[in-house]
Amino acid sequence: MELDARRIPDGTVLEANICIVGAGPAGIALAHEFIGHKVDVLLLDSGGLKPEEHVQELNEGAVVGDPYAGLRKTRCRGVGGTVCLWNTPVGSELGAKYVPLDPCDLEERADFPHGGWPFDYSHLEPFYQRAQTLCGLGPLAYEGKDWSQGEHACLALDGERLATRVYQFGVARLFTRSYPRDVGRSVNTCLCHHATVYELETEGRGRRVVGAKLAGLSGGQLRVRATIFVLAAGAIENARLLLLSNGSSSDALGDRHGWVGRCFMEHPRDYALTLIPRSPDLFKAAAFYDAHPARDGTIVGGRVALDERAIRTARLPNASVTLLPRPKMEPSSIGVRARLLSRLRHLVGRQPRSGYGWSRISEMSRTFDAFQLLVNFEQRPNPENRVALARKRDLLGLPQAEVHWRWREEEQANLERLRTVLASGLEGAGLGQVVVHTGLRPDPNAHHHAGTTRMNADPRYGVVDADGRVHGTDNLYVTGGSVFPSAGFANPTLTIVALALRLADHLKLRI
């Protein structure tokens, strides 16, 4: 079933019983898992089927402390989420990368606070497996040697700090299009749009919530009650959520020991390397570092990694560096750019906005001088990095969310050691040479944000525990990318639907 609140008279009570609040990759992939079953699920979303200008009004809010694109930019509200947003082409659609963490991302280390999963990489590969086929990918396969072939083929790397891994490459439309179709046409599972949930309603001094109270634009008000809610509204949102809904005396809900809207973590972007090819035919023979079609299909681009033994010993924050070539500087460089980005939309349909698609360029090596190298790093969560409520309010008349986020010295100074230890990595493997530009600070604005409810087994060190369950309450759940107690360098998405899978499969047992 599908609803627009716009449409329910006002006042009217929705039951079900799960709701699900937010319909990103994280609900989508939940409610899409209870397709069939003798189980009602609402799915709730704040926008529409299609993003509309002022609706994302809502996400407006401050940012304290040093610069950042800003809340209304880096989301989405409307069905799908943020992967609205998505800008990689894939093959003539639009899509973005998938990679799963690593395993030593969900460990303890010592040099690491604040960090460590309640659970190995071993128990959530199952989920990763299943999160492959719903996101359209191929297998679990991210070594480059899996996919290594012909004139797509691995450079040789220095083996005890680099190596070679790849990100596999899916499309939007699933998550805008057909599982929200799936989920608005099936018997048991409704899709709500238009319908902004303000406020969790608690009983036994916040063990249970109870409902939750909705409100639209023009005014109209709902609720919803259901036996379990889950939260899946992004890291900004959740954490907002449960800090406008009281739980125990004025505590937030889930906010005991105060966690909630701590250790808000983004994926800086650093762009200080740049590898000048000891030979100019590195072009072609690094064609396997581009997007291209694996013989399955699977579209599939190599990357430069970190091994894990480097991170654990040299204590370096997990990263991974994509290739992209840079056209020369000539006299003659506008025409050789109009060129490029023209031979580009030809092959892809659209201009280009993430440097994939220059393998297929002729005679490269007269077209390029030099690899600017793209470094996706991790942020390791620090508490004070965080969400909090501004004094401004929305247009609802809540107070907006405050993210207070600095960029801090020690940060810094772990960057500059990882592109030492790149740039060494790479001559010694006799690439080229790395001209790395020290002092420059990373670009943060990679809109993959993290934390704010971390997932913590213990109540004193996170809001919700191994099942993403809220400390200290019975039936509300979070799910998505706010429960990450720390990030890697990896797109989230992956690991944002196989923890919805997850959960998936522990309320089914819940119900």
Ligand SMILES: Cc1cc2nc3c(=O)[nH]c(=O)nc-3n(C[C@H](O)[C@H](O)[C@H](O)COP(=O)(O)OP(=O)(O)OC[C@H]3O[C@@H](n4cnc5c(N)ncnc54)[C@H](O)[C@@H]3O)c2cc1C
Second form
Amino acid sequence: MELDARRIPDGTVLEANICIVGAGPAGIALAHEFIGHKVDVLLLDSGGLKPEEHVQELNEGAVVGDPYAGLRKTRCRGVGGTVCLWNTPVGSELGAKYVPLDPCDLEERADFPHGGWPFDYSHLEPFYQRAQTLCGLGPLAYEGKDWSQGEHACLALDGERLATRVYQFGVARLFTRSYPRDVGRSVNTCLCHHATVYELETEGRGRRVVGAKLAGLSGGQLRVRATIFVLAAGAIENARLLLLSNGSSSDALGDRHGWVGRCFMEHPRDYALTLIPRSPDLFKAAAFYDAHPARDGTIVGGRVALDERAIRTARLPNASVTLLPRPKMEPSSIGVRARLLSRLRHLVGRQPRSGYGWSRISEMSRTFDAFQLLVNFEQRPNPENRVALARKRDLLGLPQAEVHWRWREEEQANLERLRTVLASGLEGAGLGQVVVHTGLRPDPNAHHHAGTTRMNADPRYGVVDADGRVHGTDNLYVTGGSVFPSAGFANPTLTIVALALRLADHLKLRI
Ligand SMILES: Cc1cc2nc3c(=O)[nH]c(=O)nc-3n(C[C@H](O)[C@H](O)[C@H](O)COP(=O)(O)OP(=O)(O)OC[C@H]3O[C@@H](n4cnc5c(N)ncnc54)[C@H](O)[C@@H]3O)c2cc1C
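Since the one above is the form predicted alone, can you give the form predicted together with this ligand too?
Now the full complex is given, and it begins with the chain already shown.
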């Protein structure tokens, strides 16, 4: 069933077995798993079936600390969630890059006690397999050798420090249209849009959630009663909703040990390395590292990965390098660069932000002179980077979210070490010379929010337990990037979907 909350009479109480707050990939994947089951699921979303500009004002919020793109620009309210902003060309559509976490990302590491996940990669693997299918991807195969063939072959790297792996590419449409439609058409699942949850009602000093309060921008008030509640509203709103709800007498819900909102993480992007190829032939030889369809139709793109042994022994942040050919430029002429970029845009026929599509240009060695290396890397959790409530209020009169985010000296020092290892690994593989722009700060804006309701089996060190249940609250779960105790370098959606499928299995046994 599909409902528009604006048309439901004021004061109505909606009932369900499971109420899911947020229809982004996390909430949609979870609701989709219940289609055809004997369980009534209500999937709520703040926005409409398509993004509406005035609803995005609910995403306004403050940033305290270092420059950051802001809370409105980096997420979207509406069915499909932030997927509605995806901007990577995938065939003739827009979509995203997918990649799982590496096994080492889930391990405890010396630099942050209690930073490990409560399970290892082998536990997550079957859920990744299922997530691959739901996200419309190929097999769970991310090694370069799994896809290397013919004109699209891996370059020989040194193997000790660097390895070729891939991203897979998937379309946004599945989450913005196909699965929401399935949820809206099924008899036991209901998609209710224009329904913003602004507080969870609790009893027993936060031991149980008894209801959710909903408001519409045009003024109506609704309530939901359910046996189980799941927050799937994105990493900023999941924390904000807990902070807006009462737990025990003085604490916010789930915040007995003060972790709600803490350890906000992004995936910084570094542009300090440039590879000057040893030969212009490298552009053609590197075609594997551009997005391309493999034999089975899966769209993959090679990337240079840091070997896990290097991460463990040298205590480096996990990282992945994308090769972006740099258009040739006359030394004093900015106009030429602009012309070349516009030519590239024209040839590729897509917006160039993702940088993919370059290997389709026939005269590569005349068009490009170097590879700009885009390094996506890990930001380790830091409790001081966090989501809090701001003084300023949103359109519903509630405190906005405020993100505290700083890039620290020790992180810059680790980044400099990472650059050195990547540069020497690429030079050691004989690809050319790497120019390093030491001191340059990374761009924090991958728009991958994580970590604000971290998972830890011990309530003293996390907000949710290993099942995703809020410690101390019997019937409240959280899912999405907010539960990541650490986030590796990997674009988060595949892991977000895998965790949602895992939660679905847990709830099916419980309800
Ligand atoms: C430009 C861009 C490109 C990206 N590219 C990639 C990529 O290539 N690969 C990748 O893996 N990730 C990418 N991401 C990140 C990815 O989109 C997010 O990590 C993912 O969408 C998070 O899923 P989610 O379901 O947890 O949250 P969201 O997708 O943010 O969905 C949350 C939903 O909750 C709803 N909601 C919020 N608050 C409330 C409330 N109070 N009541 C009711 N509903 C509420 C919102 O309306 C929204 O629909 C990109 C993000 C951006 C901005």
